[in-house]
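Okay, so here's just one chain, in structure tokens, the form predicted alone.
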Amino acid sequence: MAYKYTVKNHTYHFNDLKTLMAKATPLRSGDALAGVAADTYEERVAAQMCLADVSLTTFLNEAVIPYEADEITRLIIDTHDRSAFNTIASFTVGALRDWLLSDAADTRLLQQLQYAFTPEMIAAVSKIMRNQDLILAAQKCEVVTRFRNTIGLRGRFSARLQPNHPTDDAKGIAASIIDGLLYASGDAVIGINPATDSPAHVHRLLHMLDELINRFSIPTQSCVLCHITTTIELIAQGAPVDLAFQSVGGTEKTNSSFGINLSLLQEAYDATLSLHRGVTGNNVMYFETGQGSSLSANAHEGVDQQTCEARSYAVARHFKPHIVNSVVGFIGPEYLYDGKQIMRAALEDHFCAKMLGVPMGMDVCYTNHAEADQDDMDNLLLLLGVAGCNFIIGVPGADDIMLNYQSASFHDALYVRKALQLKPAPEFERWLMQHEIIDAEGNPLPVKHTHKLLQHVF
């Protein structure tokens, strides 16, 4: 179906509806290197103002990558509610957008919509709506996921101790864990990006990781993120597995190119869960996503790199995640090219995924040649925290040794909690305040030498 919108005599053609929502995208670098980017200014107005008049239908009725060949389409068609679709079927993606801005649509009704949105219903409107829109709307959503303790309540914010090492040193990694413990970090989960793949080293990180978990009691999980085939071939073994973990895109193709498909996926999901590791709950996979990731695959289909990344967050919902975040300044400014860009894509990917029932954090990073700097990333934390995001990541200095890139530091998620007077999950707080890290303000107490964690390390 093709769409037109006329500005000052100047009708804007679009041939079709994937075409329409790139032309609506906010400028980004990634769609203008994939050739999908509008071509002026005015012309992204005009996709707007044609896109905000689409009926919600229209998505059901013209996928952007069609069904016969893509499994993804597949999933979010198959899944879809239309039970619950029907409270919203007579709007336009305007409609929704100043739908979602009112009082009515309130926390447990947004709950009840999850599946009767689709990643394009949200995509759509999301690239109607100004930042403050964004941080509005997905403020009243709660996402809450349970394995040994609880993340995503209202009034929490937890943090990733993202403890990685060029060379795995089992000494250095301990280290870089006491440290984040020490300043209240490690909630989410300890989760570490192994040097290598080798599923012998990664089974020594996860006896370690285990090991620490259990003589200190600490109510919180692991996770060596390795391919998904590496964590099933381990839990053959016995590995202590918390959480398995993949890089999910939102194309068949860009799956491909991982390696993985929705049956190698189901298949990790059965196998972690059979292990019966959980405390507080049953959520064990651990996903993550970012903009960009089908254009750098060549799999993207002509869709824009933010539809796309909406798309997976359809794979990630479907195994109900205990954690989810998006990479978002890891692709570096081919994608997202400077501040500005990241920070939107940030809210972006944030109110997406939370519309649709995903457990969202973030990791607040940049690499050292985009056009963003530390400034960039203290804005953007604070307006994440706003938006009530469930955590982000936190590397010692905010500099990842390992990766090469500049993250958040285990500092920063004090700060932002400081600020917005946010707690971490409540079973990791009272281990804090159990173990004299934290005060019951959460203010962080001085740490004695004497300290047990200290003591395990040196």
The other form holds:
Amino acid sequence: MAYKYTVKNHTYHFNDLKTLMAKATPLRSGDALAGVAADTYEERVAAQMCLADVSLTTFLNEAVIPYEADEITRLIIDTHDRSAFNTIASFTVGALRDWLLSDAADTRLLQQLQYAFTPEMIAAVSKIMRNQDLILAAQKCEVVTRFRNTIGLRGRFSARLQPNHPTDDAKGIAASIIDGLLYASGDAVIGINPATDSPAHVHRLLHMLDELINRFSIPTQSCVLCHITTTIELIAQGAPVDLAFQSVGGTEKTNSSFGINLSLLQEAYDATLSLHRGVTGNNVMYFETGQGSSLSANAHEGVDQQTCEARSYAVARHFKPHIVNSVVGFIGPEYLYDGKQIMRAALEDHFCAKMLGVPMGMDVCYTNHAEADQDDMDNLLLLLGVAGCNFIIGVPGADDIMLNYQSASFHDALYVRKALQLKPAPEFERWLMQHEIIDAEGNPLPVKHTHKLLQHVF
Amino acid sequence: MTEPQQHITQRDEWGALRSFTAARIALGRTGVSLPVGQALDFKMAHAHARDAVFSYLEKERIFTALQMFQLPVFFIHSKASDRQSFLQRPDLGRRLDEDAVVKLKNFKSKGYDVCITIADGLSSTAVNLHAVNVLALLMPMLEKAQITVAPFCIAEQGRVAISDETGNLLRAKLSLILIGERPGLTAADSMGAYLTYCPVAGLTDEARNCISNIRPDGLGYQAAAEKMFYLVRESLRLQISGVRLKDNAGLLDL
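So that was the form predicted alone. Now I'd like the form predicted together with the partner chain, please.
What follows is the whole complex; the chain from before opens it.
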């Protein structure tokens, strides 16, 4: 179906829904690179005005990637909650925006509507929202998950402890873990990006994390972020896997380029679930997403990068993950050019994921060839804290020495908790207090060299 | 830089753990924030990385230095007109602009074994510092092995794949590019070398061999030159490059 919108004497034509959505997207380098972005500022706003008038039911009748051609489209349509959708079926995209911001849309109602929304509806509404709209609406979406602790409760803010090392040296990794724990990070997960994906190697790291968590009875979970097929293999060998990890994308072709599909994810989910290693719950998956992955895999099918990203949340939510994060600034300036684009994309990703029921966190990060610095990250971190983001990635001194990019530091996590009076996950908070790492107000306590954790690696 | 107010900042008692990792651990804190020295150290590392991204290729100096090899040198440019478009449009950085195409076509190439391109990539600093030093070691090895070398190309706003086009236009069997890598906080001057057999525009990464982290504190000049020579010779001998060409250097005598 074609769409058109007239501004003064000029009528803009948009051939189909995916074209309209791409043209309506706030400016970012990736859409320009893909050749799907609006040519002028006027065309962009014209597309947004046109999109605001599109009925939500249109999204059920016009798929951006055909049902027959893409298993993610099939997943979205087949799991759509028609009865819940009936309450919002009369809405246009514009009306949905106004309703989301009204007091009528409360946390409980939004939770009931998670499967009434499709990723495309939510991507569309995000395109006509300002940053403050994305923050206010996301704030209402509480997505709580459990494994050995509880992540995503209102008033809480967690951190993944990312202790990477360029050669995966066990002592080097342990040193960063101790540093992170003593800075009150690590409740979302202690998650290592290994330098190589070899199963024996991953196995060794999993055991090391398992021993550490058991020895100090830390109410958290571990993950070694390798390919899902490696994890499946290791589970069969009896490895101590808490969370199974995989990067996921929003088109079937993107996932093929990652070497995965929905049935492989199902296999990993079932295998990990069968280990019953959770204590407070059994959310066993960890997914990473990020705008630009479909384009970089040449698998975007003419769909803009933010809509592709929102579609990846349909994949994520299907497997009831414990945590999901967008690696927002990691992928480089050809997708998100500067601090402004990174910030906008992060707020979009967080909003869209939460609306769809995904326990969203963020890697607040950038590479050195992007127009961004720590000031941009400070701003973004605070905005995400206000928006109710579940967790961030925490890296020693914000400098990942294996992946060569800058993320948030352990100090940064403490900063956002202090500035916004947020606390770690409740079980982890109790553990931190028991071990005299923080006081009841959440302030870090001086740690003596006789501290139990410091006896571990010496 | 020393902390000016030792009594305000809280030192971390686990400084000894730094011997196990280059990660920025045990930084100390003032309240929940970084002490000033650590905060400024980070800024300086980032400044070096940023300056590297926006540094200029010292093309005249490199041109002069290359005279020692007694080969023609071409100055060429990609389709990316400036740094901003280079960063946003990697597709433009991979292709030669029209001037460059004309220039290389007009050179009546008699055919060569290797074409060597020097490009800024994401860190001109890396290339300014290391390219000539590595070539000074590599060129005699090529000469001794009677491997012929095409005119040099010095490319501005170039991505790795630009050498597929230069190699093709100069009718070389193999294209080698020395290029600045994405700068990290610990290394802003890391140079990479990429090699493709039978270069032609449109090839993708699986057609390439890569040697990365060339800098005095990483892969040293001598080791880098030897690795390049090994890969060049093996690529020409086996008539392949990329994932099928394995780096078994060290298993053979050089």
